[in-house]
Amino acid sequence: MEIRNKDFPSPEWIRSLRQRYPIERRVDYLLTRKMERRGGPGYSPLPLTTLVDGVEALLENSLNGARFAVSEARWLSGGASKLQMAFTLDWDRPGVGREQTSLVLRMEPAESIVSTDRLREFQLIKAFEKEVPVPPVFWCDPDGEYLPYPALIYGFAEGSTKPKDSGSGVSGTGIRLSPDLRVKLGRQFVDHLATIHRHDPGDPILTAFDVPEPGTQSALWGVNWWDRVWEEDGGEEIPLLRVASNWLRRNLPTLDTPSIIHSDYRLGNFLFTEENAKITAILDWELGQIGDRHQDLAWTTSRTFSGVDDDGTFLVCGMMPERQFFDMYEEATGYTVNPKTVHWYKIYNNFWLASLLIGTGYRVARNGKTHQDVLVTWLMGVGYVALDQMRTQIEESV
């Protein structure tokens, strides 16, 4: 009888999961790497000197012996799943000359609440750096060759995620925009999403991505991905997740045109300058993939990231009514929005969010794999909110 110890998974069990849940190749690599390393040591604080040494080794290899100096290394707070160190680099920047550049090192901890790929994140930002505002990215250590964990080095961008007079909750929820900002940011917000979705998914820079065929392959990859994550990480049996998985599989939507999707496109995940209401950087590309544009549309229009105007009207990401958002999107892209497919992806988004927060959140906190164990444990409660929303959405579909 096969013994399934999730804390010390056997090679045989890992192999059976890979066969049972076929998914995109790079995602399979990430999940397999996670499981193969799970029995190893948990997270322990790293001295900044270790990270500086790793950055210097990466730069020595990348700059071909050019003179540089790393200084002012310091930890950055924030982020429920990544380790971040800020530092200053004195170097000859191509096209600029000698410069002291403020940079950030972004790394996975021993095990993250979500297994994502620094290489995919790097490639996506590079693909869009001349099309939509993104933070500058410089170097990538995708497999932790130079640093203790897989890492990405990127630069700072001007702006803030919220107005000066607005508060916010976890992950940028609860931000309030003035009527003037709603109008000025809303148009840019839709146009940038349209640009992302219309970008060629066959872009040669995107070597870490598979392009799904038109049909149901994309949706099936997604359901398999999060079913596998639940099998790997879940610490309890939740029948509703099984019901949802079966419903999603029975009702797979058909992909007409593969698109690059951001997967976390919302208020709180972009920077803007308040004085001129200009979006300066779209953030958090780590879950980006090639799939169905309706996945982004369902996520962006989620009530979790919504706001209301003075009349109580629901506003997409606090900016505009949903009908206006879809009309502007269709005009900007030339694509149609299928309400039935949007609804399927609303259920799917809550499915993966619940699987992630309740399953992986529990596992990484229990095993001491992350520097954010208290926050990750708190986020498990949000997973049950997603679970309840998913139940209601499935009932509505019936």
Contents of the next structure:
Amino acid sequence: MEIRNKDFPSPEWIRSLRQRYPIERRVDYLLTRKMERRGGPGYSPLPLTTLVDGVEALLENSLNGARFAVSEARWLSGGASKLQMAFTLDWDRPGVGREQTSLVLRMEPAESIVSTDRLREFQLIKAFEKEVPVPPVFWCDPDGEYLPYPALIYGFAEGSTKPKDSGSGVSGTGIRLSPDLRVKLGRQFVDHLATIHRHDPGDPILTAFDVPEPGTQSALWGVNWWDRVWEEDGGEEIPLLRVASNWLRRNLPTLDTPSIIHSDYRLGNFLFTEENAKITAILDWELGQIGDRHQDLAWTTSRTFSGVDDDGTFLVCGMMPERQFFDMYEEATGYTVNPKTVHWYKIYNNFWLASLLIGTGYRVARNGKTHQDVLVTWLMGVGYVALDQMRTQIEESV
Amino acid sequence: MELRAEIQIKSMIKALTDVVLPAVDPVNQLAVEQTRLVIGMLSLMAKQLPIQFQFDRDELNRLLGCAEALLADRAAEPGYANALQQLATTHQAGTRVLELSVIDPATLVQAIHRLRAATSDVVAAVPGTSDPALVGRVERTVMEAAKEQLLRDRSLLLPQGWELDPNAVPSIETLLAPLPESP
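Alternate state requested, the form predicted together with the partner chain (shown: the form predicted alone):
Then the entire complex follows, led off by the chain already shown.
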């Protein structure tokens, strides 16, 4: 039993973790960067003017000296992990001409509840902008060269994450759809997921991603990723997570075809316009990767995001029964759904969710690293529900 | 349970200081003053909580010393003698409580942390053995222990509203082992 000061990690320890848990190169880079910066200051409130200055510096570089003006900067809420500032850009938009475009800066805090990459997010959205509805993405500052921290500039997309008459909980859970919306959105929801999974993982724009070999490499990268995150961030040990890691490693599924996976594909993470029941933007690509389609299928069909029909039937993301969802998916993709692999990924998803919420949530709040530590702390509670779901799922598999 | 008062208070102070206070209308003096007071009160709690047990034990110890001095100085008047008798009884009970109050709650939490870590080390080491049956037994034991503990964790967190079926989770009061009877 080793006692480490995780708030000030030593270079030797960082090096040993990198060797112990082989993962995708870019994920390794992000986690290493996180650990190297951990001993630095926490997040202090930034004035909007600092962000406006950063945006202007980024645009001066990206627009090659063309005339532009940033105005109407204001804070936006939403999401548990990134800071968001809305603003208006007056500029000569290529192919459009002079325009006042409403934009959103999405920037990391000093240390986020999840260490993801603005470059990967940028590349994924660019890869899909002509195939599925995504919010327009304009510029990226992947290493915080112009802004205080790594950032991305998005355009606005039309629509809402929920119907006007529906409430919702934190992070878009608990949304209720009418029977009519369920049918109309459900079809598009499956079709867009199919398009994402059928996209060529060798797409040349995706330079920040590694493509796993067919076999167990993809699943092993995943377990190593979250084992490493738990080692780096976790406070109070959770022996059950070690049992889960053992189980996942003993039962690694074989990847048949690498797919681009979204990793957070669910109700609450897409916008739609209610009047014509059309999905207008699929959001939150930050955890996207190239891996096993079953990871998305397991996530999307999680009870956490499900709704219930009037007769008590569980509906995938409040839209359709699970069997129907899988049938439609198989028909749309031509891929098969392996229930055993879905089950493995259900355990895996709860494994990483619990590691992130309880481990990283604790670490970043303890060190005052985000702009909303109080939300990060509040969300730690979900981790215990995820742990218990994971425990039940492991029991079911024995 | 990682979601403890220490981190909750710290994150609440940060939210109030960094986000809420700067957004309070400066014209509304009552709101400004009360926001500052809440921050001050939370900061006081953050200071008090880790030493509260030590503080209370220290006070009990000195109260017992004071009682001993009072008990040594007797008088014959019935009213005063009765009061002294009451003091002697409570002094006896208080002495017993002081004798039992030897473990700081922080030491209890530390023992939990150490046992969790040592148990995790066993689980992490067991796949390296050549006995698959041992692996199964170790993991089953930990899974059973986790089932009971997670039920209590979830029950303690019920007010957050994460449970799909909150009625299926018993109240935390019914799940916790009773404390030994007070002297």
